[in-house]
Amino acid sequence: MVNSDFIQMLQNASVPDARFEFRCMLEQITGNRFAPALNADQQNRILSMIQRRIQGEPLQYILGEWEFYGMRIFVGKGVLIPRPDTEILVDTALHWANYKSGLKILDLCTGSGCIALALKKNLPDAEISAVDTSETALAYAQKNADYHHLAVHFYHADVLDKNFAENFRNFDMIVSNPPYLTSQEMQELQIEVRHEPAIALFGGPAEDGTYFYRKITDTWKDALKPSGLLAYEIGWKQAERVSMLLNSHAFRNIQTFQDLEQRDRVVSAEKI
């Protein structure tokens, strides 16, 4: 078989950017997205490859890895995988934080690691904390963390039990992309997202999927300083709700930013 066959497989089975995923695939097996030709091993490999595809595996999962601000970041079953919006989180904290020294922050499920990897190698001497639930994305966060020589305390715990919060203050920067999808949107899902842990994407009881940053905010907020910033990622949505729930608990300066899609992505506070 030759490489246009492979992307037409993926092309008839309706898998969009067929081509760009096909070029992915390549690299990961020669190191070359645009390798001439394949001998059998190859070509075997790459079918298997494309066979996971066609039934739906996402395209991380297959690969292992996938790049976050400019990070390699491995992936697999039971991790949120890494996306551009959540790179805006990270833009406002470092934004916040303007390169200041010695800065204590708090990454709320953290999943594969990505948002307290990438503040830690941009302020590389902040001492950095990340929060979940799931011991396998924490094996991966810590897998991240040791692939890229970064020092974080990664702590597995409910990011919900007051008890566990009680052990934590003085933060300067509490940042957190918690579950925000509405039981609709879980039903919506695509069939790639589907496969990734519905512990990391569904936002719980409230039809508003704002169940988490209610009890995250009341949860945690004690955690940080005086003026510091609380940063959460919010579905397209929830800016409002979000915005009005800080504004209930006394933060200031609460501000909303936009993704690439000019679409409402993080809110931020500074607590009073």
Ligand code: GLN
Contents of the next structure:
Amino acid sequence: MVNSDFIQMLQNASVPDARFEFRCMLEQITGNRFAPALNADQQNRILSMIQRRIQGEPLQYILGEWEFYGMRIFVGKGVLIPRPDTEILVDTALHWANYKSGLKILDLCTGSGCIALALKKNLPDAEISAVDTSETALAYAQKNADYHHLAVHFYHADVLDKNFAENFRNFDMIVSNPPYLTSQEMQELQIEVRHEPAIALFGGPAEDGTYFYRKITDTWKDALKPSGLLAYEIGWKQAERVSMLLNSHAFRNIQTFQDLEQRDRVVSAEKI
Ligand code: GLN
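What does the same protein look like in the form predicted together with the named molecule, given that the last one was the form predicted on its own?
And the full complex, kicking off with our chain again.
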């Protein structure tokens, strides 16, 4: 088979951007996005990747890696794939940090570690801690930290555990991309997203998906210094509710930032 046959297989299965996805697979197998022809072993390997993709598995899991904030991030089953939208949260945090040195930063629901690692890379002398309840996710986070030679303290815990949170004080900044999809949105997930861990997506009992914002704000606000920043990634319809919540917890300078599609994606606020 030749390369155009493989692209055709992806197109026949209605994979969007079939050509791009094929080039990603090709690069992974040969080291060259434009490798002109594959030997028999390489053909078998790309065929098995294409078969997984046709069955709806996300390209990122098949490749075992994706890019976030210009960094290679290893991913696989059991960990949320880093999204470009989440780069807005990193931008917000870095803008606020404004190159100050020695900041203490906490990332809650770290997953692959992508946010914590992007912050550590850009603020090398920051002291960064990150928490997640999934051991699978934390194994990826540690692998990513090792790969980039970045030191982040990872903790395996439930972010809603008040006793655990009491060990954390005097942070300059807390960032989090918690699960925030509503049960309605969970029923309408794209086939690829259905392969991702529901625990990283489903925003819990509240009908509007804001359960984790309420719980995390309540559980962790004492871990922040006065004037410290709390920044959340949010679902695009949640800005008003999350802003009101932060207002009711006596945060000020509440701001909303949009993603590349001009939808509300981040809410940040300073503790009084
Ligand atoms: N942005 C993700 C999605 O739409 C959801 C991530 C999350 O719940 N934190 O699939």
